[in-house]
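One chain is shown next in structure tokens, namely the form predicted alone.
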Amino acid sequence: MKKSLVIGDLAASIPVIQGGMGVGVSLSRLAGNVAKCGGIGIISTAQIGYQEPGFDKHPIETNLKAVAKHIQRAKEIAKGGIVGVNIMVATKRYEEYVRAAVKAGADLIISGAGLPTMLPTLVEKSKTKIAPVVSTIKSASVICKLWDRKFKRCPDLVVIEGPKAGGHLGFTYEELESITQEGYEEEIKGILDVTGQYGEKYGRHIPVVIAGGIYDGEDMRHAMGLGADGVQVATRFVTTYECDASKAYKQAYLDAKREDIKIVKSPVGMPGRAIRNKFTERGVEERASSWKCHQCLERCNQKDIPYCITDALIHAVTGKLDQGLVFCGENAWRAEKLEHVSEVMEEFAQACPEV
């Protein structure tokens, strides 16, 4: 029998998680169908209103509405598959989106971009799982002990995402260019540590899954031999035709090659890996111009920063690449043709280990 994704009244069949992609590149088209094929989809609530009347005058209040919206039309197409979100800790008004989620059924809610504290407050007498993610040893020290100490619980789900994830990353620049595959893997085997001990505390399993570089059955085999329940991934689908992003959007991962794959610095600070293109190669001169507050992060201040985020990636998920940042992970460049969901789902079902 294969192996399967356990957290707690939740069984997925196939063990992978599609990590959630914003803006606008997964939402409930792709998820739903993640979902449907015995994986566990997950929709990004980053400006997830983007497409809806009203955006533009009032982000925020589209953005919840939405929320609901992409999960039930999720959950449509799962057809009784696992549905849920991912939502950023920097989000402004982050406790209001994990309200809109958990009030529209979502199954389970991913955040990361920080430590969720609070998080456990926010589901309190839902059936919403949660799942913290951590890079470190010491980001899942820091949220496991918090958690137990406030509120006498411990992670349905941990999501360890390493260095060769698409997007914001968790580490600093020193950080990723002196980090190895090597030396990444202790650091996961002292997370499941961790979570093993806090797991031990609480009667339970805390299921673990890896994130970051994961494309293929093989790199599935490998991150599950070190230990994990599963994995998680993002960069695949992409390239699939159930994605929510535009065409252009997804020629892009299939025309990049291995050198075009780059770290760049985002506007609010943090290194992001992303697809070089005209946008990334020009100047910060060259971007800066006055625009609209999209409401997006808590911590942006528009005075200080050269370009909207929430701007470059709803150009690129809409195919206006030239004024567009491409967010990916390390092996874009492996993409070769666009697949159905239902392909990648069965190459990742036929990889998974035996128990």
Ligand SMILES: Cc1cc2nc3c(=O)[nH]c(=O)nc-3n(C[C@H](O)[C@H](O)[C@H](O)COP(=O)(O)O)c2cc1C
Given for the second form:
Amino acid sequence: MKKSLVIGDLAASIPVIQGGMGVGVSLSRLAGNVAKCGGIGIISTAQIGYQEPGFDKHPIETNLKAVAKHIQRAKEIAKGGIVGVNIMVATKRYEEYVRAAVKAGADLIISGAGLPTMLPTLVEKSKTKIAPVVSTIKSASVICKLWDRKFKRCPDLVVIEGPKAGGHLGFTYEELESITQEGYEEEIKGILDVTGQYGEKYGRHIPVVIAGGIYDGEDMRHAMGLGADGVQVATRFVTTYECDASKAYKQAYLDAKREDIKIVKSPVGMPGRAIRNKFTERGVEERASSWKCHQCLERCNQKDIPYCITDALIHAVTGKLDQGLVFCGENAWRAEKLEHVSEVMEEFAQACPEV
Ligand SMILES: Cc1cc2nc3c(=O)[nH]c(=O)nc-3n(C[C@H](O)[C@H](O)[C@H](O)COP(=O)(O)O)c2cc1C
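I've shown you the form predicted alone. Could you give me the structure of the form predicted together with the named molecule?
What follows is the whole complex; the chain from before opens it.
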């Protein structure tokens, strides 16, 4: 029998979580289809309502309504499959997004881009499972210790996101230059030790998934060989027919060569990975200097930043690539053709180790 991914009373028959991708790259269509095929589909709440009327005037209120709409839609597509959301801790009014997702019946909340210190209180008395995203032994220890001390609980799942991931990254520029594959695998083993210890304390197994650079069945087998219970995969799903991004966005992945994938400085100071294009090559002074704030990230200060990350990501996802930031993982250059989610999931199902 093939391994499944069990998170409390949730069981995914294929141990693949589709990683949340903002802005608008993983909405209900992608997440619903992954869930329908036996994986876990994750909707990103980052500016989730960008296509809705009212977004320009009241972005947060519009987003909160869209959270419920996309969870419901994804569940309809999934026909009983597992649907969760990715909510970045750095999101402005983070707590309200969490509460909206819980109210809408999200099965799982994954939170990175900061440590979700207060997440347990926000999901109290609900069935929604919670998972922090960590990149180091230190961050895994800090969050497990804090939840243990303050809330007398452990995570339902831990996502280890490595340096090959897409979007904003949990590493400094220097770390990204110096980390080797072997070195990071030592870090993974250390994080597994931490989750093992807390699992033992709470008399249960804390499942762990590895994310970042997992593109095919072979990559999945390798990750699970390190002791993970499953994988979180994002980049591979961008070039599916069901992905919620525009055709032009997917084409940028298909056209990208290895040397086109680069680390960029996001306006909010974090490093991110994106496909080199006219936008990334443009000088700061050539980028739009005035814009309306869309209330996305807590730490963003409009007067200090070179461009608006929401505008850049909306341009990308809607196909205005010359003005858009196309986030991607290190392996985006491996995309050769559009595929159906069912084909990708079948490949992972075949590669999944036996129990
Ligand atoms: C286009 C894109 C957008 C992403 N957006 C987010 C996001 O909004 N929040 C987040 O926590 N992670 C985000 N990620 C990270 C993914 O959820 C995932 O963990 C990571 O990319 C996995 O590596 P892979 O892309 O190599 O499979 C994004 C990744 C990509 C490729």
